[in-house]
Amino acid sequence: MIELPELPEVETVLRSLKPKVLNRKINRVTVINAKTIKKPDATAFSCCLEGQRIRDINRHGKYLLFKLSSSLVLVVHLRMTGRLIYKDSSVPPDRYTCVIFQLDEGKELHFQDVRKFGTMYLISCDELDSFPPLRILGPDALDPQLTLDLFIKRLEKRHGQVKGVLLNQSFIAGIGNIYANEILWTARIHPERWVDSLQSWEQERLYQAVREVLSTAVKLRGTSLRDYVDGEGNPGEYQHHRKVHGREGKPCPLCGHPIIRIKQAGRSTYYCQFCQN
């Protein structure tokens, strides 16, 4: 089962890397798979990064933002199987390594990607607000400024089935298939419900479920079903606490009836037909 890293996984990567790479100097960059680099070209990418220091790491939705010393930002999206692994320079790269960032003090940051769908962009700080992949994103799903009132206002402007809305990154950023399924079970809302059918108390319950499920997953360092590990190569633990995702035929933790799996827009949706309505 391959799932795209979502907000909890990306946040965990950030938290595991930040204390290790903050203020580290990038001495050299080796691009093994040029397709990973989307802007600028691979040669310019390497040249521009050499000599930079990593001043901060932030996140918006599923994007990692490395702020560098000369007003540059390295934007990274892990996609399906991307990994950022911090290691000693004595450890050789594996066959899936696409980019190597050689840091000072004999350390390296390796970007590994089995499927090679991950992307990197190097842009100026001034470009960040107008950068197309970020500009289309809604508020981060765990942003403190995403209040209940703002969530409901944004929800009321949406049309379609509630699960599809949760997956739409322009609504709120960071939720993917795993956590959409878990959020809807927690909120007791059927995934095929139309958003305009939700009562005010259901809208509030959905908001609280978003916060609860994602916060719990971050505390448990994300979900490792196959490829995902944090910046030190350690798996997450949320997979042991899933209520519905990937549990077709197993008993619902609340009522004991079997979990159902259906397809929505080509993705597997898991839910309890008795608890979610």
Contents of the next structure:
Amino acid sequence: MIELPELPEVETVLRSLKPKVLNRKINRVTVINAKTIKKPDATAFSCCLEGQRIRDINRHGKYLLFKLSSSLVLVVHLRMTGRLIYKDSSVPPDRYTCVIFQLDEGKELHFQDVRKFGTMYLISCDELDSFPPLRILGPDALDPQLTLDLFIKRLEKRHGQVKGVLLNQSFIAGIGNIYANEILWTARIHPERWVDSLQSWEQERLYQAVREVLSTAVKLRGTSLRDYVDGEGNPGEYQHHRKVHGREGKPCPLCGHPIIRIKQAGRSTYYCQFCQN
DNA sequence: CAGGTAGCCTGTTAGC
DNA sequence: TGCTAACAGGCTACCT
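Follow the form predicted on its own with the form predicted together with the DNA, if you could.
Okay, now the whole complex, with that chain kicking things off.
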């Protein structure tokens, strides 16, 4: 079973890396897998980054944003199997290393990615709001400004099944398949429900579940099923708290009935047919 | 224009 | 046992 970095995992990577790389200088960048770099080309990417200092790290949904000197922003998406690992330069890169950032003081930041789906962009900070992958994102799912009112307003503009809406990053950003399943179980809403049919108390339960599930997962440093580790290579703990995801046939923690698995838009959905209506 | 889906990738696993 | 095929999955691009 493969895990994927969603909001809590990306937030954990950010928190573990930030104290280590803040205000550190990038001395040299080696691109091993050119396809990781989407913009500009790999040569320009390395060239522009050399000599930059990392001034801040932010996150929007599943995107990591490294703010650099000279008004540049390094945008990183880990997709399924991407990792950012901080290590000593004496440790050789592993076979999945796609990009190496050599920092000062003999340290390196390695981007490793088994499936090579992860992406990086280097853009100027005034491009941030208009930059296509970021422009379409809704508010971050844990953004304090995402109030219940705003959540419901955005929800009521949506159509289709509630699971699909949760996964749509233009609705709110950061939720992937694992947490969508966990959120819907917590909200006791059937994943195939049409969003238009949700009653106001169900909309509110959904909002509360989004916040509760994601903030708990952040506290537990994310879910580690196989690939995900934080910036120091440590796994998270949320996998022990999962109620439905990856638990087909196992008892629902609330009612004991077996968890059902179905496919929605090609992705596995896990739910309890008794608790979720 | 909204909704559906192929393609990107490779390690793991189910099935023969 | 050993091989193959299906599967996992976020996002973009393309299609209807």
